[in-house]
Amino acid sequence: MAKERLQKVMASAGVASRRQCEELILDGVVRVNRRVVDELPAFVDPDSDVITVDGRRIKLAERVYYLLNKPKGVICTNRDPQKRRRAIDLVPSSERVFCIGRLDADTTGLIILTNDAELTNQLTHPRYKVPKTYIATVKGRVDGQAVEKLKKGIWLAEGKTGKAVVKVIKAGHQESRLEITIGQGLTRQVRRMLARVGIPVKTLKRVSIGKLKMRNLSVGAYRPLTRAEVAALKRGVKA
């Protein structure tokens, strides 16, 4: 387990705000494995270190991990002034969870929900390039030159995207289907890439994240990740 900042772990356990936790540390009332920690930065392993504040051991939230097959119209933010249905509404959990990355409301498919902030930061960091595969149903026949452009990377507002793996699953006059794998996570990236090469998207579904696959997970259904799957995700961001 990667070590985390002490004040962040304390705040996650509900001790106080992160700033107030920093003050508690500097006041010398925090101990880690019975030793006073009164300087910053300080790092701990929340899975193994014993942390006390004024002699009381803090209780850390259990780490939970879920895989959801998100339906269309569901959003991936925890707060929504428009009161739309959220991904977290479909995953009843005793712990407060949030989505790792986002799928826009019109895009369906796999998304991970967790309360593991460290893994979230790692999986969404551009450095690690965790592969994500999408199935895009598009209008008309796909031009071969457009496919080659997608493979080489497309210029968007943020810069040029990384190379994509693109396969034409179905080629028809009225409708075609593409499998697209990318390693980035820019906002609406696949839709924007396809728009740049003149390919109108009808539907878009994410079917894998790293080694996590859709398999028999029906639309709107979720399941807990196995320990092996969580371990594989963590290995992937440490590679």
Second form
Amino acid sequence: MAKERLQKVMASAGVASRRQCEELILDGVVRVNRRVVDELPAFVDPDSDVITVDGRRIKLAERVYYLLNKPKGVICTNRDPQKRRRAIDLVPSSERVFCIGRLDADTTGLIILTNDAELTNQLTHPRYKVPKTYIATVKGRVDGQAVEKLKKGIWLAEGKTGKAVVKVIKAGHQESRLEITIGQGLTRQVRRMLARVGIPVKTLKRVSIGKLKMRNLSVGAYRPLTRAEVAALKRGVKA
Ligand code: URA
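Form predicted alone already given; the form predicted in complex with uracil follows:
All chains and molecules follow, beginning with the one already shown.
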């Protein structure tokens, strides 16, 4: 497990604000594995180190990680004035979880839910380009030029999107299917990219996030991530 700043771990356990925790550390009332730690910076492993403040052990919320196959109409924010069904409503957890990134309401597929704010910040930072693969079912036949444009990057309001891996996996008169892999996570990025090249989307589904694949997770179902999967995600943000 990665080392984290002591004051941050204390703050996330509800001891006090980060600033106040720094003062507690400098005051010499904090011990890590029985040893007083009164200098900063100090780093701990929240999974294995025993941290006490004034002799009392701090209790950390267990980190939880789930993979959900989000159905259509379900939203990824925790607060919704319109009271629509939320992804967190589908994953009963004793911990308060949130989505890592977003899928728009109409898009189905894989989304990670966790209470690990650190990993969430890292994975959603533009610096980390975790590849995400989508299957878009679109109207009509897709022309080769449009596919080439998608691969090279498309100008959106935020700038030009990065290179995409695009495969036509079904080409029909009525309907075609594209597999699109992108590294960024701009709002409604795939839909906007396809709209820019004049391809009307019927459905959009995310089928992988990094090494995490849909496999046999049915729509609306979820499963906890394995330790190895969590470790791989964390390695991915350090690479
Ligand atoms: N691109 C989209 O258009 N929608 C999503 O939810 C994710 C990527």
